[in-house]
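Heads up, the chain below is alone and in the form predicted on its own; it's given as structure tokens.
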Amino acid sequence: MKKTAIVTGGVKGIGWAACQALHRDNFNVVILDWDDRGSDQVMHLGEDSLFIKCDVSQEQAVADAMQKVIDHFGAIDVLVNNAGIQRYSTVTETTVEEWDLVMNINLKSAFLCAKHAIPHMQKVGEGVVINVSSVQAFLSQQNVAPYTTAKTAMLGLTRSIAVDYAPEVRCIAVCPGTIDTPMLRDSLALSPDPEAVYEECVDMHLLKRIGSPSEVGELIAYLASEKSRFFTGQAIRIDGGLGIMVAGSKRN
């Protein structure tokens, strides 16, 4: 029986790349997003795909969306918690409203989607939850207090799901470095010299480039597949070597 994968924030960037890779690997693909362009995206994928406009930070909206998936495809096998936003501020600069916004979209949504998807996975007897965290769960740049906090908390959520629902449900966190997504481009546009900031991003990675959404999408598709059945509870960095070399060190 063909399996069904749900991708939150699947309209663009890493989410869309994951949708394409999963669809190629013969999954039914469901996009949950509040961006109406999702209707156009599923037309590219075909009949075995579905777009549900959904604010994944709202429990009733998530519960309704999961039921629509069951009504349409009959099962939920894979959940990719990818929805996320970036905001720039320190703890003392962050408003309560901004903190709650980032936490709700980047973290609460993953909790809600897992809460309402896992019972359906348990009925099937096998499921996978993939949480898209960040390399900033391990290290941090300046001025990203809400973002790095939410992404770090996703690792705890990943471990908890892996422990509580084994062996029927596996859970893995994917932690990208700098990836060439619309979110990155929007962030660069805030700088007076976007090109210089882009080159700084390139130089931070040992591989001297930033990643592509498709590279992360391929990892997600692998973790969703039968080939990765012995993976669970882990945080996998796909970051071009970002952050593993001591600052200022030189090769001899």
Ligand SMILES: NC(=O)c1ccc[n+]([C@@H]2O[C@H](COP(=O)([O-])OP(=O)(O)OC[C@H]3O[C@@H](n4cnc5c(N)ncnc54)[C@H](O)[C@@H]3O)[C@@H](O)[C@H]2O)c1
Contents of the next structure:
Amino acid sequence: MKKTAIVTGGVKGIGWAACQALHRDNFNVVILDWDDRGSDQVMHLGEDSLFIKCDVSQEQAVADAMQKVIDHFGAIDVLVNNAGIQRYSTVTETTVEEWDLVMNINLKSAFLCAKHAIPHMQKVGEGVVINVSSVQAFLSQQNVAPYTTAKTAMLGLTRSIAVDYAPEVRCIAVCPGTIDTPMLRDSLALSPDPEAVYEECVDMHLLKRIGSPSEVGELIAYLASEKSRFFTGQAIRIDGGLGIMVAGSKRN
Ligand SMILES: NC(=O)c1ccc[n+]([C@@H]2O[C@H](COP(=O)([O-])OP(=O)(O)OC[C@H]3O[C@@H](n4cnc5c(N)ncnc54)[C@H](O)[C@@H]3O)[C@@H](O)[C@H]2O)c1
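Return the form predicted together with this ligand of this protein as a structure block, the form predicted on its own having already been given.
Everything in the complex follows now, all chains and molecules, and the chain you saw is the first one.
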């Protein structure tokens, strides 16, 4: 029987790339997003796709959305917790409201979606939860205190889900470096010199480029598939070698 994958934040960027790869790999694809353009995106995907408008940081909205998926496709096999926002501030600058917003959208949403999807996976005896964290779970820029905290906590959530629901449910975190998405372009636009910041991003990756959404989407599709059946509990960096080189003698 055809499997069903839910992608939160599937309207654009990494989430949209994951939707396309999963649909190509013969999944029913459900986009959960608060952006109305999800309706157009499911028209692009075609048959066996569904858009549910949903703020994934709200429990009742998430519970209702999961029930709609069951009513429509009959099962939930894969959950991709991808929705996220980026905000820039240090601890002393961050208001409590901003802290809560970033935590709710980047972390609590993953908890809520897992909470309401895993019981359906248990009913069929298998499932996969993929949490889109960030390389910022391991390394931090300045001015991203709430974001880097949420992304790091996502690794704890990933381990807990893996441990608590094995062997039926697997859970893996994906940790991208800089990826060319609307989120990145919005961040660059905040700078007086976006081109210079873009070049800085390129330069900090060992592979001297930033990643594409489809590169992350393909990893997500692999992790959703049977081919990855011995992976669980891990954080996988897809980051072009960002941050692994230390200063030292040059080779030329
Ligand atoms: N782009 C990068 O460089 C990068 C790097 C590492 C990690 N990530 C992570 O990857 C994920 C996707 O990032 P992206 O760059 O594609 O972002 P994006 O801004 O391009 O897309 C994010 C999507 O999430 C949706 N969304 C946001 N809040 C939501 C909410 N409360 N409810 C429902 N939908 C919501 C948006 O509408 C949008 O469709 C995020 O979790 C982000 O933190 C991105």
